[in-house]
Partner chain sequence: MDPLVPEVATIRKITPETASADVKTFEVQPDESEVFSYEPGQYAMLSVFGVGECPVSITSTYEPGAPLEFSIKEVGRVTGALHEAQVGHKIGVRGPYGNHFPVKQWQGRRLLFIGGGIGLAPLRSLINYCVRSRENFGELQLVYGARSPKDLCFKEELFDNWPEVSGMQVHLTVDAAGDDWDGEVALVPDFLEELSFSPDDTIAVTCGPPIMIRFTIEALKRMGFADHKIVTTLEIKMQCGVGNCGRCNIGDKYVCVDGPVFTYQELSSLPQEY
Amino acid sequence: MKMAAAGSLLPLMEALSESNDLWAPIVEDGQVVFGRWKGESLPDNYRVTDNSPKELLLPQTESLMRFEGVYDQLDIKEEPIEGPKVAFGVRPCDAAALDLIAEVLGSDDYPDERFGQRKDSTTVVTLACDEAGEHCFCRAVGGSPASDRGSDIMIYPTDEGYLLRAVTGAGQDILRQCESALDPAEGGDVESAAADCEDIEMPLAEEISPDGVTEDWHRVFESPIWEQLAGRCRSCGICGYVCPTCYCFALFDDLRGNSGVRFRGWDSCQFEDYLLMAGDHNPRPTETERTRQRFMHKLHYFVSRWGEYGCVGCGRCADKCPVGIHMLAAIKELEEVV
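With the form predicted alone in mind, show the structure of this chain by itself.
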């Protein structure tokens, strides 16, 4: 157990940056985003970053390989993956989200090697929450403001400073690297600090539970609410882009004569051409089916396959949706159906 200097995590971040590629919440154009650290303290009063740290493991757009030639003369070169990173100041919901994505992209059946390599080489330093945001509801989906899931190091804010606890061996290594920037946690009670974070008020999580929707999904599937929500939805896809657990992507080839690049970029089930097939067939032709797919995936399909919700309750989708569609508000309406 260590305690960072009272009132500031900056010395610890400076020590980390000396031998690590450090990423953290930073301010850009008036927004708090997760990006490469610029040498400043963590922004004041941020709850979650406007984007999620999943971009470190699954970039929004990335080149996979370059190729040149034709047929049996084709020369293929895979694009290299960047080196190890430290993700600092990650919130518990986002750390848990990385674990959720790994359930899918790291599965033994069809492992995504690029995702797996990045995850294995990324150290996650999580900052427990001492206050819930306007749209936060992690407790409603099985999380907590002090959860250490997906974390290598936990940081708990206290009145005296910050208590640090290594969760994994990688976390212990990082703390040893930065020992000169930390003070001994004399009398520091990590269990008490964690309990204080656990007990923060989170009104949304107390009001609504998605359990009923998950268990009675066959009745929910035909609910008229999907058409009502779809009438507001603009299929912009922002909910999927800011979601820390969405992992869908599409592959593209950019050709220039006999050479080209294969790359992938995030996709969204809210896009009209998401499931468009050869012959112009689309099994989800309207916004109604696509809206239903998003909610059913998070609350039922993922649960059926992996045994837990495909949502961590960060609230970004509600915060960024231009027409105010809120996951928990929809659940509340669906509860009336079941």
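The block above covers the form predicted alone; next, return the form predicted in complex with the partner chain.
Below you will find a single chain and nothing else.
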């Protein structure tokens, strides 16, 4: 087991960056975002980054292929995928979210190659939480501030320093690369460090629980709460963009002269045109149906398909929704109707 000195992960990050494309929480325009590392220490007291690290695996926009010609002489070229990355300082909820997306995009029948290749070539170094933020509720949805799900290396903060544990072989390899930046952790007890993180106070997780709220889903589906909840929705889609588990995407072509690109980009079920079809038919025409879709997907449809919630409790939707329509509000409403 290895240890990084108390107060500083910087030497470790420097060592990692020597032979890796390192991504980490960085400060940009006064915000803490997940981005390409620029040589600085981790921001003080960040809880989660504004954007989630999902964009390393599923970029907001990417080109899938290029083509020459429209109706004639097509020459299709698949777009190559970038090289391996190390994602550092990821929070346990966000690391778990990468695994949740992989359930869908990595499923056997039609695995998404681009996502899969990036997932395989991204080493996730997760920093366990020693404090819960205002909107954190991972424990209420099956997660934990010390969870190693989706991680290759775990870092546990302790009073004496950071204890490091390799979770996967890939994690082990990366740790070996930066041995010089680490100290041996004589007598360090990783289990008790993990248990300390595990046990941090998380008031919201005591307060709310989605368990059972969608059991009678027909009744929940018809409930008037959706209309009340959706009343203020501006269909801005920020909830889906910041959500670490939202993976919905759209494909679209861009044509310049005779050459074009087929892009894929994030989409949001909160947008009015998400399900708008030719002939102007829209199965979810108002904010009410769209809000319901968002929460039913995460709390019921995802569960019935993949056996777990499609939410990791990061609280970003609660941080960012300009009108207070978020998972916490939805769970509270649902708890009241069941």
